[in-house]
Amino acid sequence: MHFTSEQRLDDAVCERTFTLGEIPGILWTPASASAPAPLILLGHPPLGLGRMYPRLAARAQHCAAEGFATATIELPGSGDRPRWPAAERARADLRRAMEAGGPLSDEIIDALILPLVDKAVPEWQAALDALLSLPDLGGPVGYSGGVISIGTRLAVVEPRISAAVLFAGSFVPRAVFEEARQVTIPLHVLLQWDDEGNDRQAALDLFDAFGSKEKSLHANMGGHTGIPQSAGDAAGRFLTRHLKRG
C-alpha cells in the first residue's frame, strides 16, 4: 500500500488516498483517535470514485464522528482503472434488453454481476490485509453499501467482517441466492420500495435467503437515491452496536 496524498476534512477527519498495486483507494480516519479505530469498508456502485466521492466522504465523516475509520477502493473497470471490455459488453447488453422492455435473462444478469464479484472480492480482501497492518486501524470490521452481490460474497468468505449493511438496489444472479444461505453475520438491509432499477421481489427473496440469525430489512418509500436520513442513522446505529461491543 502506497499513500499518495493526505488532507484534513473539517479538522476532524484525516483523508489519505492510496494505491494498492493498480487499485486506487481512500482511507478516512478520525483525526483525534487515541487507539486503533474499528474499520468499516465502504462499498459503492461501479461508477468511479471521482463520481462517488461526495457521497463516500459524507459517509466517512459521519462514521468518523462515531469513532470509525472507513476505506474504499475503486472497482475493476471503473474510474481510472484499465477498461474491462467484457464488463462494457455486459452493460451494453443490459441497456439493449431494458430498452426492449422485456424481462432480463439470467444470462444477462450473470454476465454483468458475477465477473465483477469474482474480481472485486479478492481485491477487497487484499485491501483489508493492507489496511489492518496499519497501526491506527484495528478490528472488528464492518461492510456497508455498494453492490449487494459483492457484500454477500464478502460476508461468506471474509471472516474478519463481523457485520454488514447491505443496499438492495442492484441485480442479483441466481448463484448469489445460494451464497446468501451461507451468510451468518448480523445484517441490516436497506430497500427503497419504489426503486425503478431494482427488482423488489428479488430483493425480498434475497433477504429471505440470508442465513443470518440476526437480520433486519428496512424498507422506505422512494427511488434509488431517496434513502431518508433516518434510515442511514439506523444503519449507523446497527454498525456501532456490533462493532463496538465490549
Second form
2 protein chains.
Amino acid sequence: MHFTSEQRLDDAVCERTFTLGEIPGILWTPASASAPAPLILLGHPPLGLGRMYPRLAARAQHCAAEGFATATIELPGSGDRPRWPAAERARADLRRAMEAGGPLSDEIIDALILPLVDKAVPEWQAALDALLSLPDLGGPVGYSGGVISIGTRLAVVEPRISAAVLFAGSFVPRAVFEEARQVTIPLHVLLQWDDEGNDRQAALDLFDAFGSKEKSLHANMGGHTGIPQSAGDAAGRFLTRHLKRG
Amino acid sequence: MHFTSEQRLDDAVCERTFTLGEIPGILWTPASASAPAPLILLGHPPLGLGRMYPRLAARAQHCAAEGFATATIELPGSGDRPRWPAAERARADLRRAMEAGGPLSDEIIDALILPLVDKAVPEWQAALDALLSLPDLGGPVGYSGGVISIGTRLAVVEPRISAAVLFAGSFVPRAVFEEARQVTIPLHVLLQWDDEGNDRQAALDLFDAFGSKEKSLHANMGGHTGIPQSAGDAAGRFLTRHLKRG
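Please show me the structure of the same protein in the form predicted together with another copy of the chain, now that we have looked at it in the form predicted on its own.
Now the full complex is given, and it begins with the chain already shown.
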C-alpha cells in the first residue's frame, strides 16, 4: 500500500489516496483521533471512484464526525482499471435484455455480477489487511453500501467485518442469494421503494434470506439515489451502535 | 372531560386519569413543561388499558423526556367498556377460522375491524377536542401505534394529526385499504418481520398503498411485541422531527 496524496477536508478529516498493487483507493481518517479509529469500508456501485467521489467524501466526512475512519477501493473493471471481455459482453447482454423489456434471466445476472464479486471480495480483504496494519486504524470493522452481492459475500467470508449496512438495488445471483443464509452479523438494509432499476420483491426475498438474527429493513420513498437524510443518519447510528467500543 | 386521579411518575411526568363521558383515558404531561406541549395520541391493541398500562406508561415516559405530552383512551368493547354482540360474534368467527387454519375471509376481517374503527375514530377525535382545550397542551398532534386501521382512518379524517407512527400487525378491511390511498401525512410504519399473527404481504401491500409522499417502512426481526429499542428510538426521532416546532 503506497500513499499517493494527502489533503485535509474542512480541517476535520485527513484524506489520503493510495494504491494497493494496481488498485487505487482512498482513506479518510478523523483529524482529531487520539486512539486507533474503528473502520468502515465504503462500498459503491461500479461507476468509478472519480464519479462516486462527491458522495463518498460526504459519507466519509459524516463518519469522521462520529469518530470513524473510512476507506474505499476502485472496483475491478471500473474507473481506470482494465475491463475484461466477459464483463463487457455481460453488460451488452443486460442492455439488450432491458431494452427488450423482458425479465432478466438468471444467466444474465450471474454473468454480470458473479465475476465482479469473485474479483472484488479478495481485493477488499487485501485492502483490509493493509489498512488494519496502519497505526491509526483499529477494529472493529463495518461495511456500508455498494453492490449488495459484494457486501453479502464479504459478510460471509470476512470475519473481521462485524456489522454491515447494505443497499438493496443491484441484481443478486442465485449463488449469492444462497450465501445470504450464512450471514450472521447484524445487518441494516436500505431499500428505495420506488427504485426503477431494482426488483422490490427480489430485495424483500433477499432480506428474508439473510441468516442474521439481528437484521432490519428500512424502506424509503424515491428512486435509487434518493435516500433521505434521516435514513442515512439512522444507518450511521446502527454502525455506531455496533462498532464503537466501550 | 373529568380528571379522576393525578400522580407523578419519577418526578418527571404528571399522569392524570380521566373520563370522557363513559370512556376512560390517561394523560401524561412532562412535569417540567414551560410552554404548551405537542401531543402524541398513543394507540394500542384492544386488550384493555389495564393490561396495556405498563407498555403505555413506558412509552409516555419516553415521550415526556422528549418534551411531548401523550394521551390514550380505552377502545370500544375493551377493558371495562361494554361489549356489543356483533363484536363478540366476529371474534368467535375469527377464532373458529384461525383454528381451522384456513385463510381469513374478507367478511370475517370486515366484521371484526370495521365496527371498531367506526366507533373508535370519533371517540379519539372527541378526546382530541377535549385535550387540546387544556392549557398545557398544544399542537401539533401525532398518532402512534395501536390498531393500524384506526390510525389509517384517523390520518385521513382528522386534519389536526400531522404525522403518524403505525404498527403493522392487525387485519385491514378492504375499505380501510382503499382509505390508505388518501393518507397524505408523513408516516413511519413498523413491521415485525416474523409476527405470526400478521400477514407480512398484506402489511407490505398496505404500506405501498399509503398515499403519503413521505413514508418509510422499518422491518425488524421477532414477533408482535419484540420491537427492538433502537426501532422505538427511531420512531421517536421521526415524531420529534415532524412535531417539534421551531
